[in-house]
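Single chain ahead, written as structure tokens, the form predicted on its own.
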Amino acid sequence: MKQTETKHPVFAVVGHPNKGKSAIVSSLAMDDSIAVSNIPGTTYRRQSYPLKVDGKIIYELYDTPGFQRARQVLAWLKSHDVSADRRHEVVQAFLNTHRDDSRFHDEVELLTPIMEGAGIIYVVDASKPYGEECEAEMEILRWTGQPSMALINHIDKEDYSAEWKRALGGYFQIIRTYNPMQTDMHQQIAILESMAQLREEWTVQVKASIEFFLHYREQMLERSAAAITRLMHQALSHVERLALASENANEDDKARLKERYKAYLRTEERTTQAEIERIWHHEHLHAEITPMGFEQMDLFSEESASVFGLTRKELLISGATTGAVTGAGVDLLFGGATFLLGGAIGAVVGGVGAYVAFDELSEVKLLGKRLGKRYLEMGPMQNRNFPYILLGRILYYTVMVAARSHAKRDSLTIAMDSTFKERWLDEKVQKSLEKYHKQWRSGKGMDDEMLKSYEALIEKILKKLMEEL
């Protein structure tokens, strides 16, 4: 099919092998699941990208194998002496010629769709010096008459890429930078424009591509929203019930229920993890990284409250904020600001007895059931500090999850970081937050309208933090 009859702008991306265009295709489709190695011929046949969006295709990418034996190749083009204006029929000749040969399996597979119609994007390594073995790829490329790009790639530290553009120069219409690992939304917005520079009838789908770009990005910011909404929802809203043997609860049935109604709650964080990964393409991240995404920080932990948690005046101002606290309320509004390691174990009525801490999630409490069945129940949350732990937490995984490249393949490590609590919340935000986590900690729920409201309020947070990455 020719690129004129597509209604999306497709593109090959060739070169060298060991270029780094599989990294190049993975970060530009938003694609994870494509073999990027430093092995030469981890890419045997050209293989298609297309990034989607509501199920149209933004722009198409092919993937392809390197040049292995390019010289050969232009001597049996050069061989055929024919004006330029025909150059590309004999580049159709060699396809048709050589197709089942295997000396040329390679430039078969990677001409292929740009004979087929697909804009060049030449990948070529500026952290090695310019060869000009080089020379009989891009003049095969010339060969094919169609428009073409070239973009340089740092794999290493050293920087050759001066001489690079000066040879490139002479063979291509647009020559750029670009480095896949660290990739962000404004260079791949700069890429899609350039392309849109190469052929004057592309101009119009490429740019109709970068609205549906930028559009798709608000997408996945308000899905991303909605995603921590619920675990919020949830988390807050959460009762654990645990049936009784007996008409008493003795201590291994208060910790068993402690640890269930704890291990939900990692449960619905590690499940907002993944969705979250889902949603910015990432896919295959969840098997390389650690249950809980953060190395030796426990939702439960010192280091979770540290980072993430409120302090005992931005409590205080959370108390302040939905009414005073006494009596076991103050446990629960100081219990856990500095460790948050325990869960409830809080009055317990019934003829149990009563029990006081001050690690406190919720109050456990035992409870009647029907046919005289006993059983204990904890939740709603009632710590204050325990929903800007897991906000905190879940806000921070989203941002580097969404600035990660897709062309990554190592672990996803997440270290700490002191400042980022400081980056999002601040006094107004926190009163604006307390309001909603009041309403869910009473047991009462919400209606669709305040959980838009929660959602709005989230990916106005998650866009300012977008912004400073």
Second form
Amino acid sequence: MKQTETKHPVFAVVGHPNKGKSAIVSSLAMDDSIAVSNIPGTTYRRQSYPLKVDGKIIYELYDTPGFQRARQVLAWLKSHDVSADRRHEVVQAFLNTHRDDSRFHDEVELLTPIMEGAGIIYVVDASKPYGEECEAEMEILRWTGQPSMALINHIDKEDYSAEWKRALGGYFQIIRTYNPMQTDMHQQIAILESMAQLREEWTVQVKASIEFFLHYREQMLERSAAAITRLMHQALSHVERLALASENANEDDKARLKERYKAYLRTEERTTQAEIERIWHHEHLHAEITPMGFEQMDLFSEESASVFGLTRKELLISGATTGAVTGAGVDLLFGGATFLLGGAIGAVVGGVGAYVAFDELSEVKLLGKRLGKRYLEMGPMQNRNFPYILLGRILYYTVMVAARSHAKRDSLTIAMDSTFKERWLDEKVQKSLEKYHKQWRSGKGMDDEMLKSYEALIEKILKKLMEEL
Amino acid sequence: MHLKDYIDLYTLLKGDLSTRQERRTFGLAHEALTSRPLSLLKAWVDEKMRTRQTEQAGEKVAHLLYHTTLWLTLLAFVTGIFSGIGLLSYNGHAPVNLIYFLALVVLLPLVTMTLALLSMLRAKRARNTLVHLSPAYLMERMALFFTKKEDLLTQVEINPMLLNWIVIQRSQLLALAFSVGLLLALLGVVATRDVAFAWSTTLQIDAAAFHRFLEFVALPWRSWLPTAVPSLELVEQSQYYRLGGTLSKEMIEHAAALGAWWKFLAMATLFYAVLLRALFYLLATWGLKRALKKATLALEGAEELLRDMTEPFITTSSMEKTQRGDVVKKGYGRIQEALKLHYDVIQGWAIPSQQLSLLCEVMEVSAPVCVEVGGNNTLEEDQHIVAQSSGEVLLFVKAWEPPTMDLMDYLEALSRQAESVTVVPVGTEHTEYKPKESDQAVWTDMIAKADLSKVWIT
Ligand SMILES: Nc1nc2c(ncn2[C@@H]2O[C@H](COP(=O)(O)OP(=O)(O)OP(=O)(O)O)[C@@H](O)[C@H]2O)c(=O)[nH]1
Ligand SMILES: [Mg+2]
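What would the structure be for the form predicted together with its partner chain, given that what you showed me was the form predicted on its own?
Starting with the chain above, the whole complex follows.
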């Protein structure tokens, strides 16, 4: 066998076709671009997924095609029988002889990284009964002489792990269970720790990779908080202007301005959602289901307000409504007359929230001449409830994306959960948020320090939400 | 970090397409600056600007502001000189009333500095009226208007807080230049002419009170420069009543002594108008620097850029994107709807014989020969079984196990030997041996793809 040329640890995820190898690699490598499907033979070429930190490879993970002609390979190996210490040479000879043989394409693909020094991660699906056909595979792997471990996956609900463990025990010292559909840092760390045991000289680096993963996750949370902060800042302080053709603004102009103001806010929300997807490496979500999830629940819809918004009582508690409220102010707060109606709608939708009429987001002001033109202006956001709705929605979205396994290929269904608000918004948080909302509302702008502390607050909320999952 | 760099960073960030990797590479190459975000940003701007040929907005704006400042400062200086000369000019009829001059070098600076202090405290406010009323601001607006450079400033959106500080600092500079002009004028006039200073006011202030006031004004230098404080005597002597019409005799007698005022006036100018103002200028410069720092960090994208440069760049995904294997989906003609009761041979692919006979019972099929194939059999054993097979063969396969090429090889060999082969995917006992639909589909597709003439599937 070629001695390891590369210094870093390498692992090859191998097994029977369609047992979730690619799903496991997707999850370990946090890569949602890997082809995962219930069609056997989906993966037909080995592919490396290195963990790189600043360009330096910490370890490398290989996804491989499944065994197709294991018995025939084993027969070939056995026909060249030698003493046990030289068996890996026979495997190498097999590779050399069959490199261009299309019949053994898959076996060559999967054995190559192993013969180049990769540790073996053998994947089985313990939701199906144990089958003898894997014995040839395990035997071949044993011939390679490489350190190995078995990973038990459950594609379905049934559990045959007892019989699998008995069988695997004869071939592997380390047997672990792993669920690629779950994003659980502890699970990931546990697997990495097992992988670290495969070979002594790998231990340090694989353990280091655990630290990097934790760091990586921290980065993602921080960046999400930064993106959310940006969204809140942009959306709440935005001022939309409309240049008027004539001296006076008519209702049409006002309606146009309102539409543009809303469109801006929707775009900002969508942009941030995409950013969150990018941060958590769920880019394909974006491509597949564009205005994902919230499609049926527009930012300005009644449902949205009742699920994510605050009730009148909560708004009062937060201090959002202290101080004199005059004229349009009342409408801006609660949506005026529609409020009562909204309460009923909210109850129907399942929330207990107050409904906010979104015709009244902010006042429309007529500005004097500026560069020889008259302007209509709307913003910054005056509606007291809107910040909570916007923040609630983006937090919810972030948690959904962050908690989604990279092995999943179905579309993300956002089951609306009106208890979400209770999971993060208590009186204390609300009071601290209100301070910032007020600042935005005032149009005074925020300095970098205030934005930073807002970001820290968001990060804390996110962490709490993620821990609860 | 200068205003130029701020504006350059602003424009660069707007159109920046650099990847996280590129940014991190830059950050690593400048690792010494990691703990100094502003220097790091500056280094980044410098690097990016080096590759650009044309003069950038930052350069232009900085240039423009520099020149307006320069010209306005000169203007203030000259105005200071002329105001000084004007105030001190002695027309021969009446002595110079030093109250005007005192107002200009003590009262005015104190008032404007209070305003400056207020505007500094409120510099965060975007539309700070104090700042916008400042003569420096208005003068600059006018200068920009007349040079037709106004549009340049609208191209870049400068942080309002930063703009406020620029105006505040500039005001201090202009006031300082004006004061220096005054001081020079005073010294010049005193050196070249004899000036009889006097004081005169309609208010009922006696010499003693005025003296107390002057002593108070002279507080900063009273102790170490007593000659620059007018004595009570001098104050009495130099009081002047315009209503009296002519100069009093006493005054004429003491004409030489009256000149002693100049030291006091010079010290007052030096201390209140020049030194204090210089202090304010320093304060404003410091404030501007801080504002520049804050504004730079608050630029959209700056924080992210810093983060990208200083945080380890971790990737886990592959360089190349995977390609999916082609899925051929075509209908298959040889589908057996129902099983017969009897077959010539029944085989189970990797199904041990015990399970196989159970399966035959459940599926209500029988055959003289029931054997396991595949699984743990050697290839020779399978070949032997194939050789023995003839007639109609029923092949049970585990539906949940995907068809491997090993099986397809076997099927091909078998179909050459037998009359017909019917492949029956079965489920687990949980589903009463009924295969899952998706598994069934996988098998049908696979058999269709192989397209062996005598092979059927249920
Ligand atoms: N529910 C569930 N489904 C899983 C799990 N692991 C894999 N799957 C599904 O099983 C199917 C096969 O997964 P893959 O990861 O493509 O399997 P593979 O071993 O890479 O298959 P080949 O590349 O064809 O050899 C996919 O449809 C996955 O969604 C799991 O833990 N739970
Ligand atoms: Mg795969």
